[in-house]
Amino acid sequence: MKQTDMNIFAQLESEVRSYCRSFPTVFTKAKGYKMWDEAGKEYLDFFSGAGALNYGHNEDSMKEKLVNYIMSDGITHSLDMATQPKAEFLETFNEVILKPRNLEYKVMFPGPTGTNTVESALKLARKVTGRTDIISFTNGFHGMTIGSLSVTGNAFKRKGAGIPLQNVVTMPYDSFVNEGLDTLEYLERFLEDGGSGVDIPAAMILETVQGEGGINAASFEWLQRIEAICKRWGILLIVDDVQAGVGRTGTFFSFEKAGIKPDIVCMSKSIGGYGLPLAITLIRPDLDIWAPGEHNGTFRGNNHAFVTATAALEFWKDPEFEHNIQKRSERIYSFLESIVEKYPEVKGEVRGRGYMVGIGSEVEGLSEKIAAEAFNRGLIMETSGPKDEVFKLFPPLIIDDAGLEAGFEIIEASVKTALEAAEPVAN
């Protein structure tokens, strides 16, 4: 087979282009929790797309209902007209996901991907309130339009829009000043000054787990009293899903431990299953005030993706699933906790929930020289945070105990490296 030269994407493909730089090989093949390159090199994933293959590569189930579904010439395009995909995607999700947990959500399809459910969200709780301003939390990040890059922290990717962000006031998440301030008590007291400079918004949007932000876990009582606040002043709460829900934290929904009830839910990644694009908007039934055709999407009718988002949700028919994601997520933080113990060289903490985990590390530059050196040694995980200062292990669900062992053993090996390297040279 011919290698691909890796100079066509430097001078073909625009510079923004980014995750090859951090993986600078060709890769040819995939499979459950493992990647391979051209020269035939094995990677464990403990990246998943993103978030977006929580199941891992080409799935069983999913690819043979997927195939059989394009083989018989089912429809692929349509916008939001019905079909069979849709209809099937829409009655096993109520039934397998949101009956079981006693909710009740209207389904949007607001278009393929994670910033299409966010724009979505905020455009109808703007409209369901009347208000212009929506309350955001310090190191969110939400989409990299311009209404879901307005309740975006990062300052790097804020710049990139060239335009103010208007109408949304920053409030900080929690203990994110330390864990004495009480940050609830400083939003509240915005609300509640009539000098504060705050009008009440018309929603607050947040990930239970930031993702992109450092992979920073709010407390079940910060979720709850937020909740709190927005039921005492009429203000919609907005749970940003995309990257942390379906099973990433231990549970479906993010949100489920914390015994909250959003009024809107934003889902994409791996809402599809197989990695195609599909994203959805839950919506309070009493919220969906929208005309028909006031909001829509070219590609929001993706029959690929209603095939496998459906095939998909036959994993949480069965109780063991979720137990075995929860039972593997202790070992993974332990794992953690012990690199920490170990090497105080690395200066770090063990942040994050469920298969959302990582260690943040007080050293300039020392997580990025840690996934790198695990890539070499065939890992694929990447960082997060302000300062890519946090390592984060994202394994796909359906991992077993041999791929996380064999991940541990390389990611440990990566630090001790990192270290060496890092340490100044005895005259």
Contents of the next structure:
4 protein chains.
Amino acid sequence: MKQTDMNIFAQLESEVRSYCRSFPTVFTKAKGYKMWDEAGKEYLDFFSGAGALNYGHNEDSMKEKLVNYIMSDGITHSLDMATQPKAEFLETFNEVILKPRNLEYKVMFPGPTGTNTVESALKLARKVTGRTDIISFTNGFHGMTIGSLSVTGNAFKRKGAGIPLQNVVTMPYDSFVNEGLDTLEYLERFLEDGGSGVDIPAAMILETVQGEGGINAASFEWLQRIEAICKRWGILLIVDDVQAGVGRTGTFFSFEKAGIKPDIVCMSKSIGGYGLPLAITLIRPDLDIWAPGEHNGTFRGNNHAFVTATAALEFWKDPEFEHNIQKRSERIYSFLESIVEKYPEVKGEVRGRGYMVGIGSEVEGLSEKIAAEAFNRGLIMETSGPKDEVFKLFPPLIIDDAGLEAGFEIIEASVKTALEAAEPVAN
Amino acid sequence: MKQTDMNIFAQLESEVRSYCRSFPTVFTKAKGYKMWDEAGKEYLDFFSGAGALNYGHNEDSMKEKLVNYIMSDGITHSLDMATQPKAEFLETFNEVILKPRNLEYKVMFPGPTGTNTVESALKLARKVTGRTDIISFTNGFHGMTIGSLSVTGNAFKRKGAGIPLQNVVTMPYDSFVNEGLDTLEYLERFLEDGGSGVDIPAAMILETVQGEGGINAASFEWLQRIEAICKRWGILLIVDDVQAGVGRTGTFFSFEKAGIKPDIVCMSKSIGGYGLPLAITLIRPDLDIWAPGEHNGTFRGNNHAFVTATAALEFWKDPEFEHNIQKRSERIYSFLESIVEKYPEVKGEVRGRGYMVGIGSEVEGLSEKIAAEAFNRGLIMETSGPKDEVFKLFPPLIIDDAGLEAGFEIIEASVKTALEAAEPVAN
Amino acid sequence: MKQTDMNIFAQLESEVRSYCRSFPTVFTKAKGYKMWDEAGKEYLDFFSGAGALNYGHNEDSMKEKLVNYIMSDGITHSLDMATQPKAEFLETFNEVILKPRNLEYKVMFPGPTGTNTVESALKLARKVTGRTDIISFTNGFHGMTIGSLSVTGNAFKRKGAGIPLQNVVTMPYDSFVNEGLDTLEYLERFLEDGGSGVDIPAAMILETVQGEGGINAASFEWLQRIEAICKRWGILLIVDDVQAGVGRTGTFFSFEKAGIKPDIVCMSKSIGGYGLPLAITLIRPDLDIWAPGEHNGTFRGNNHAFVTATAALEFWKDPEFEHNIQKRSERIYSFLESIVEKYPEVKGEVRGRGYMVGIGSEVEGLSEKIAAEAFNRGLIMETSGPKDEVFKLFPPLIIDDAGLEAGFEIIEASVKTALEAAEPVAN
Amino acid sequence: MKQTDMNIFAQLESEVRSYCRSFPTVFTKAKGYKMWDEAGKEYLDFFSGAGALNYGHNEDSMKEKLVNYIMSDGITHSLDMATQPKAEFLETFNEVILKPRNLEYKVMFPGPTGTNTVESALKLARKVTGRTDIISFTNGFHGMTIGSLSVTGNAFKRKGAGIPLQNVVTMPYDSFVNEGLDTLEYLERFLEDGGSGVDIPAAMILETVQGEGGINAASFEWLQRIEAICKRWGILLIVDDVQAGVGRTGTFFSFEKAGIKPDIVCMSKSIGGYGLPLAITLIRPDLDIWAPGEHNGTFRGNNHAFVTATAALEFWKDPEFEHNIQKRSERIYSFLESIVEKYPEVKGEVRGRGYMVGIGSEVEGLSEKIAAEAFNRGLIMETSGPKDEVFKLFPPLIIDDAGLEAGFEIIEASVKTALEAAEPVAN
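Output the structure of the form predicted together with a further copy of the same chain; the preceding block shows the form predicted on its own.
Now the full complex is given, and it begins with the chain already shown.
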């Protein structure tokens, strides 16, 4: 295998590329929670494809089923024709996921990306209610196409639209202003006052834990009150579980422990299991008033992903799987707390829930330095938040204790080095 | 293999599903230009996944490379990190496609769907020019997310947005009003008159042959004049080659024979070769002013698709491949002309170019009946146009003469039966 | 009376002021078709306050009634409370104007400016139809507030909005593209084709003769076909008669000779008779579904203007008044034709109808020079059109033959001088 | 004088009329703080044309100057040509109002209505900053044309637009949520957080006391902090002083006591003095970057109103005038407090500042009943607020003690009767 020239990307790929700048090496192979580059260097993956690889890389049982399917010339691309793998996915998802959780949803297959499921959810909510506005929340991230971008908070990304983004009102997420201020009292005043300038919206869209927005976790009480407000005013509740779903926060859906039942749920990333493009929109059955073909997309019938998505659901048949995530996530949380305590110079705050956690640091640029140090030491980790102020731990759910420990060591070492490097600047 | 209950889809899948209503059977296997359902019935595929399967189903050389890649635990999902398959795709695309055609473009990987590449193109055009409006054309189809939908003409699909679609002016496509009216004289009057209410737009976006809009092919002269108008007024020209590209009209890019060089080109569908989700946006290098991460998407690094996309480009190394498409497309066109002539009751008109052709019938509902008849006889074929007035021949490019002949027979028989069924109504 | 320092305006008034730049003198007194400045210089008024002074300045019968009303402490400002002057205006307008023309309309009093009546018309049309889009026409001018500006064609004025102007589609006005092209065939194709990207609008809004847009007169046949298209598609027809109404084109309403009956008519400018702010919106009775106060404005009850508006309607009781306008307008037209013929260097074209006429010159800047020359010689005249290419004759309707002749002499002399001045440039 | 048939209005005027429904009689004459109807019944005017008659009706000195001007055939309508009355107004306004207050503004004359000055302010703010968004405040009222309506809070009025209102973010006005919540901490969090979904706007627009929105007075401290926030972020501050200005709150500009200097000030209503249509936009000189004619309006040169506006400024030359307003406003406030105390069943709260005050009652429908009772007793008074929950005392500034006392008696009697009428319902 010839060595790849990194200049190829600079020469031929658009300037828009970003992760290859933070992780400047050419990856070739991956398994479980590990990745390797061309030089054979091994990396621990505490990034998981931004939540698309919750089961780790190239998991063996999915791999086997996928290869068998391909070898048998199973239909690959089918738009929304009926196929066996799709039927199996629908049935399995219903049996393994929905029924045991006492949930009833129709499944829609929009195009196979997160932004496509969000766009489909917004369109349906507007159709069902006949209203135009959507309430979104500060630091929400929902995608980069115009509809999804309009409900996304990040100013840099919004500016990329090149047009004013409309039909959206942004309300403060839990604890946005400060710990004391009750953001929902505020929100409800806007709804109840006929002179508030805020019309009753078609829907509210939110993440229960905000990934890109800085690993902000809404409290269960806040989510319950949101649901009650939506019910009171006849507003649909859309949970965007693209990043927080599929076990990332400790349960299959991120909203389970809050005890709420959203009207529409957006899923993508790890729903395909193997990292293959897939997205689904879950719709309360009585809201499923789509006309045939009213929303579509060429790759909504990605059968390879149906095969692996069905296989991935096997994990959820055993309660131990969920139990283990929750157990280990306590360990991750404790580790982060210990870092904050041990290194007060980080001016850090532990954020998040489950395997979707991180430390927000008040020291400008520190989180980026820590992530860069970790990369040098062989660990892949991302930053998030409006100022990249959070370094984010996103290991795959299947990571074992050894993997976690090895990761923790690298992270702590990276924190130390980053702090040392930062010090002279302070003096 | 157990038999699938078609009710599963009605029970569990959203009402938005559509093709499974036109083709009511469960597909299991596919190869080349053939598909099979659970009952073992064989179908000729004159649909090609709406243009996503130009190389046919499960082509052997791609299949082999894909399976080898998977078996070697090659990295599957990589966001926009650097990977070997991506480097190989970039290099091969540049060597095999761009250079021989004297084209220079940077390659952007938006999310892996057609609508994502269109959204990225519109955003970039607005950023480059600082203007907000886009000129689109009657019966254009560019996708279902809000940005792409705003430049799509179809009223039913537009209504699905649930909000007014903005920042777009629709101009008449070639021959839209009638054969005599010069639509470009009209368009240019709007640009040159400071009182026209139409501002100079950021870009014009168009398909050289409109697939969903009714297989309308713009003349080469019309395309050349569009390019000249864009140059005169400093407007970017975006060609949406999602459906018409990758050989569908006889050349790799649909605009080659017109001799134009768009500023931005949108590709998806068959660019991945094997039917796997992929999309690329080609950008004139000096326009590539994206900031890193200004547009992104979780599945923009679908390495399985990079592997098959690179393998598919092998076809284009041999000039015979392109030559054969062009030769055979004459045969398809002749067949359609013979149908129009032989069956005047069809009130038909042959439309399109290359392997992207069809017959538009003035008889209401006839095209849908013909397609339904064809399905019963074992041929998959779609309708298009604002009233589904066109039946559309979209065989894979790799179809052989036997396949074509078998298809023609079924189609002619279907035309006959549909006409007979229609007759009593006329009396 | 002390002499006014023109610097006052430069020092204290905003840069937005414009006419005081074309006519740089301080006016003090006016009567009939004459105006005087502080220095006592007399001017013929061929401008008529852009159509707000069709009855000339300070007409004696209105003046008397107005002063009597003021002296009696008649209520001046009443919002939309019931007052005697308003009742009298409503009754007189109905008796003198509507009934004899076989028209039935409810009268709405929006705020007392042209743009307010247009805004009210657009809002009502959207409410009645439940649709959002409006079709406007190239070079239409309807006002400067955001709603009216969105249906105005002029690029300079649109840019002043500072935001993209939405919910509007601009269609070509009669003869916009060229004499041969049938703009209505074009328009109707957009309405009838479900893939045109143009939704059925709430209304079309148009001027029968475009004042600001370059004195373009639509043919009666074109107007009749517009009305038929509106009927066919259930689109409301709004005629903006702010400038062309109140006799300016030879009849009270500009659309009378075309034989059409708009659903909504916008009036302002000369409707108040004396140059006092007033605007009315005429509404087909069955469309008057406003809720009380759903549109309002502080000065909608300007009783001084009601008094003079009622007095002005006296003119219309005598058929001779209308007859005389039409007779004299032929004379004006002949004069303009003679200019075009006698001075081919003007490269002129006579445009307009009634007392709303002008010459469009292909020579850049010539019309402005002619208007400037006329001012120096004691005649007030404006230019219009997207490039100010038209000089516009707008004498008051009450002008006598002597006034016309005197004006013609000045204009011809101004043309000559402007051409002489222009010549050396040509060499 | 013949008696007017009230049916005329029902037959000929649009359903949109509203005040003639609350005050069902035909008014004929008015003087100072009194009005008379056709039957000769006298009314105390505690409404003042919604703030357009701060100097009372038909004030003698203005009346004399106006009649003299008319009798001398002074130019009535002049667009924005230079005229003597306009020069005099500009000079007097500068000398009497701006200079003594240490303010420097250029004066713009938009069309002569409140909504026109607001539209001009928004356009200029967007032009100056190159930004599109405006921050408005809950229960703000700024006018009924699309631009002004977009910054108006009232849901009923917004719905009248018939289109989604865009480019605006509504923030909570002082004390909107509850007394304890600091609305500005909230607002500033949105500005400082790059992920808030709220872009830095072109301007904030606000009334210092909200008239239509329920007589809500912002504290001076709140206004000072708003100004500081605007300065910090480079946001223009627009004070809409259309209703609160010209002495209504005790000083000429409503913001004087807060010690702030807005970048743009919108004035209309009483600026013309006599109830004649006029509006002005005051612009910080360095922001006056309008191009000539970039905003215009036919009646922006209403010379009758210039004459009375200049005459009205005479009042302000004597400091006693201002002093008296402030003194008497204490008396009005005390009266309202006594009502709240004496009649706890009103569940009332005194609101407002200066002569812009009222009582907000929690008893549904009570305020409307009180106003209706007052009308029967010969006093004109309006309600306001999103549920018409406030009855609003707006006497003219020139009212004497006798007038006030007479009014108070009627109001107290009306409160009693309304409460008695309400009682049986409560049982």
